[in-house]
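Take a look at this single chain, the form predicted on its own, given in structure tokens.
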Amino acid sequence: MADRKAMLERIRESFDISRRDAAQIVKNFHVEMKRGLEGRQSSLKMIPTYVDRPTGREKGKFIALDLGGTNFRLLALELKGGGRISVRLIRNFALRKEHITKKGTGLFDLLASSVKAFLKKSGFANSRDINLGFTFSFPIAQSGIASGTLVAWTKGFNAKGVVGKDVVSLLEQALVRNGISHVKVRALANDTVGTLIARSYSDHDCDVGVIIGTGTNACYAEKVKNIKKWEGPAPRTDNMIINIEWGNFNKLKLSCYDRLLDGKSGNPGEQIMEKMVSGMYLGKLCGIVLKDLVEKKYILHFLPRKASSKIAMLRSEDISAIQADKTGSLAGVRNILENIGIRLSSREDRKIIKEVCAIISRRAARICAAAVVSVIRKIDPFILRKHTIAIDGSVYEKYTGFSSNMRSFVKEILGAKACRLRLVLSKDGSGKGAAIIAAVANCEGA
């Protein structure tokens, strides 16, 4: 017992993240921040994204395409004014793994396939000019507010033929493929912009936008002056949204397991916070520590270790699942592991199982909050002022007590101040986000 005690104690503090880490990553947040947006080497990439938030007067009909994983979404909307937005319709898709890993054609030509049978249904099918608003949630470097390259792909895509391609070319050339020679897209955002500007439309406080879910990112209100490396022609207003790309910041202190988890990766040294942070790795995270615990005997010590690596078959979701079982048997847990094939496990094993699924969830909600102050210490560094925050992503919706550990934490870097800060879950903003942008950028002539 007294050796399980000190097992897990070793593996809280290789996973703590304290008041003075905290202002550690605030600090270090900054520089890479402030060399991003002068255009030198720095882990965040700090894209200009040529769109400042909607004054809540835009008004108009809209389709707005939503790819952030392996689904994307269509909805048509209609803008009213006054912050207030109808959604008429949405439609889900599913992508197969050919879309993914093959020719980037065939993904286009389903998105504009799909484009096609939703507007039949959407009431817009005999419109003259529709407008469209594209989410596209990976890396991509803009050249103007409907125009924009893939850097790389992320989340496990590796669509051939995309990187360093224009991706609205790609989804246009898709349309006329398709029959489909009416519908113009108007803008080019990825959902953490598309949260923030769903949420602003509405919420004038509303200035940071974060996605935790499969992958993580942040985006902000930046004041124009500060982008060194702007070179375009001046925006309409003083202030244009930054997405900051953060998943892959680096100046984080790791453990011998987040090591390992970035050198079995397929991109090791890259994404580190999103390799610490988002649903696509917190449960491998947790599996390889808890396969170390099995081989040591900690854990399931019955189970062979060519046995142990069944441990590290349990998902995201099954992390979140495991912390919010509050039986006194953990049958909940017992249930979990019996479905990954392991058929005996004490309640001490499962205890332990659930303990080291609550210190990652914990480091993960904690370092996201870290990220959320260094953010809008950025935008006002004494926090003077109130300030939305709009989240999305299954992680912080879903996870466990995740939401509530980042606003704990939130609490515990500003004091007093934290009163300021809004941690807001919005829903469904990536695409309502992007036919915003094409409002903003139809009203604007672009």
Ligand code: BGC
Given for the second form:
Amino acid sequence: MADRKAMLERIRESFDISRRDAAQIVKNFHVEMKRGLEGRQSSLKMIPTYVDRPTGREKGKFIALDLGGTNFRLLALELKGGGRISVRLIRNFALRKEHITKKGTGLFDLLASSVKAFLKKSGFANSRDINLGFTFSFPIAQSGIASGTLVAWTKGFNAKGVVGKDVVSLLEQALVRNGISHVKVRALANDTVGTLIARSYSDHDCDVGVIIGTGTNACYAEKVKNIKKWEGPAPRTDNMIINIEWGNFNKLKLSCYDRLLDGKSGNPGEQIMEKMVSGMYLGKLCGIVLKDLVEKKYILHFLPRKASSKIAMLRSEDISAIQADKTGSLAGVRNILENIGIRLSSREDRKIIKEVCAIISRRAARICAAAVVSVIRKIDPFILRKHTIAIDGSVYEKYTGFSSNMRSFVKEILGAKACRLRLVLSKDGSGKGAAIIAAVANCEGA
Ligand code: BGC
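Starting from the form predicted on its own, produce the coordinates for the form predicted together with beta-D-glucopyranose.
Next comes the full complex, this chain leading.
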């Protein structure tokens, strides 16, 4: 028993993020942000997006195509001005493994044929020219409001022949191959940018967009004079949204378990923060820690050594459900274990499993809180103004205790000034935002 207590204490320590750690994260974040903005080597790519926030007056009918994970979605919507958006139709589509890992043309052909089928239902089919906003949630080096090349795949994607290519051209070619010539791709956006833009269409305090889902990232409105690497024409406003690509931030304290997870991943050394925070990895990370505890005989003693990897089958949704179990006997945890083939567990085992999941997800929320504070302090060092932080993603929305852990750490770090920050769940913004950018591009005749 004493052993187990000491073991839990060790795990707690290796996943702890104190206020002092948060201060260090903010400092490192600022160094990396500055380097990225200067075009120097940095784990933060700080990608200029060619757009600023909308005025709220943009109008028109648009289609949005939103690809960012194992699902993609199509939206038909109308911007009515005055910050009002009416969504006419939304359809979700699932990607199969072959679309994610085989030839890129297969992936883009699927997107194009889905656009074709969707247009028939959307009521837009007979319009002469249809403007499309394309949300593509991977690191893109943008070369215009509607062009950009894929720098690297993340989130387990590996479709061939896409890295280094302009993804808008790939989509347009696929549309033509599929017999669609009246759809024009007017905007290319990251999901964080879409989320920020969609919220700021009606909320002028919004200057940060965050996604904490399968992957994680954020963007914010930066003064153009601070974007030292920017060589393009000065935009009309003095600001431009910067896609930080914070999932790749690597100045964080790693535990031995994080190193193991990174080593086993498809992109070792990359997306370090994403591997500590996002839905794609939280389950895997808990699995690695718990497997170690099984092998060291701290939990589930009767499980034969060769069956220890069963515990590593937990998914992020399971981890969330484990934490939500408030029953005295932890019957919910028992069910989840049974589902992955572990039929026998003691209450003490289940208690430890629940505690480990809580430790790991609490760290994830605290890292995100420190990262949000870093971004706000970059925009407004003394936090003199109000800021809305628009957040979307399954982990933030659904994961037990995640958003409240995040908010309470923001309060701990900032004290009274935390009341100037509003962290708001902004659902479905990624697609809507791309349509708003398309509207902006259309007005500017881009
Ligand atoms: C991608 C980002 C994206 C984030 C959230 C990351 O893996 O690199 O571009 O914004 O996931 O979807």
